[in-house]
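Take a look at this single chain, the form predicted alone, given in structure tokens.
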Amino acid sequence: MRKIWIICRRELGGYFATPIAYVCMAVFVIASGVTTFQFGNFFGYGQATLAPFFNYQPWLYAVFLPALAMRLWAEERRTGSIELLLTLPITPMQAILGKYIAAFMLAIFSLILTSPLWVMVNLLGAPDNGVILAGYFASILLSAAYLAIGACISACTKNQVICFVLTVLCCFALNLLSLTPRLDFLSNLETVSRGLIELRTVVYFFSLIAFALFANTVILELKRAD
């Protein structure tokens, strides 16, 4: 865990050494407000709920999270520092987890910045805070899955823009597949957007995260062999 935390701190320092972390968080908070109040018609919804906020989370995450994930490995490969990183006394999985946790922490912090919406909905009415809390937990699961996909794709290319585009396409594809009635298992995405947590939803996302991180490990091992 100590080695993972060292990699995590290194990655967080890289995020905040450039404007990328600040810009991504600011854009996410602003976009969350716009979709909630304008597209979600928050005040005209007629209920004290954050459903207008959670309904758009999968689509916002499909753009926001690839922006966080695109530099995880693509930048290391572009600068050649990946060779130095992989020669350190750490395993590829420790490096992967350290960088992944750093990006995940930024995603969680960005989600926390939207908490004034939760405060406001409680001031305006008497919402079911249990449902809202479940919605936030579901958003965390979704962000973890999309970041894992983005990290895996980032390890495949040296170009951050290509990584961003491919990850956005993958995330949007998952969102669109959830709209297909026959693909019931992928309807977990719709369940997440409504803030409903079921065992199959948790299993689905943990399986997706584990598979993406395992694929990331395989890719790095292949790069090390080269």
Given for the second form:
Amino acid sequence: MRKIWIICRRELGGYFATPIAYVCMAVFVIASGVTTFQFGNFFGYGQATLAPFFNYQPWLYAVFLPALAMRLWAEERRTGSIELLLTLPITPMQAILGKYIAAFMLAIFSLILTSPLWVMVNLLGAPDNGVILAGYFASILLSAAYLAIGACISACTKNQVICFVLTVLCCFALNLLSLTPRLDFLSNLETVSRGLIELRTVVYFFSLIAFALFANTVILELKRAD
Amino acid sequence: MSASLRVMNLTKKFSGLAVVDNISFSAAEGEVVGLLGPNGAGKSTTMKMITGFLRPDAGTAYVAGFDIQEQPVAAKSIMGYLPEGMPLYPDMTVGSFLKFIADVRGVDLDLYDVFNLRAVVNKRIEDLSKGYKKRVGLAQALLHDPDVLILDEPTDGLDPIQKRDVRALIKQVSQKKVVLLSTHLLEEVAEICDRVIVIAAGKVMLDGLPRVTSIEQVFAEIETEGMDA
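Starting from the form predicted alone above, please write out the structure of the form predicted in complex with its partner chain.
The next block holds the full complex; its first chain is the one shown before.
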């Protein structure tokens, strides 16, 4: 656990060493506001709820999270520092988890930056805060899954732009697939955001995360020489 | 456990072509072994397998008795490695980078003065000169006082004074270690190595004392064979 945290700390430092983290978070917060008020018609909704905010999260995440995940391994490959990292006395899984947790913490921090919306909706009316909390939980599940997919794709290439585009496509594909009844995980999330946390939804997302992180270790192993 | 390195039948193929072909050798405490060979001979690939970065297609390496395939974390914890081209984290400062490596290795950081890095502790690695980058690379490889030191072209790109300093440092730290270094420079081998292993086309061509004449003879043979092929 100690080594995972050390890797995580380094990765967080890497995010904030360049403007990328600040830009991503600022764009995410602004885009969240625009989708909530403009497309979600927050004031016309007629209820004290954050549903207009949560409804657009999967689409925002499909762009925002790939931007966070793209550097995780692609940058290590580009600079060659992957050789240094993987010859330190750590397991590949410790490296993968450390990096993944750093990106996840950044995603959660970005989500926290949207909390003024929660404050505002409480000032304007009397929302069911349990439902809002469940909405945030669903949002965290979704971000964890998309980041795991992004990290996995990042391990495939040295090029961050290629990684970003592929991850965006993958996340959009998952969002679109959810329009089919059998793979409707977004409606599972909607159920969560209505306050009903179903075991199958949690299992679905944890399976997706575990599979993507496992695939990440396999890709890392197979593509070390590249 | 005393410092030792045993490489057994290491083989690595890329696209079906053997880049390292059944290489075996061993080295004992206090030995500085030079790995010499033309470009593409398989020196770096051999080192990458010894350090556990690449998985060999066959064979393995034992670092102080630890199998790098079976006990990679134990083997890596007593090994220091300077990869070719010093792939450090350019966005980190020297201080935070060395602290990161020290934290991962679970040791205290006290090497700034040894490598003359005190003046650049707060500088970002990407802003350093090549000489300073090399010093940072060597510092990260040595900060845990490893039993086995693997250095891929440690003096490449340095000016003559820096080269002299790095060679003196390698000599100084090699007393109780195994040092395996790769180089293109015959005079470097003659100056600091106790033994030389010449490899070409992934095979060991010479394993013996670092006599310039015999090495030159082997290189001439390699060149002739290359032209015949």
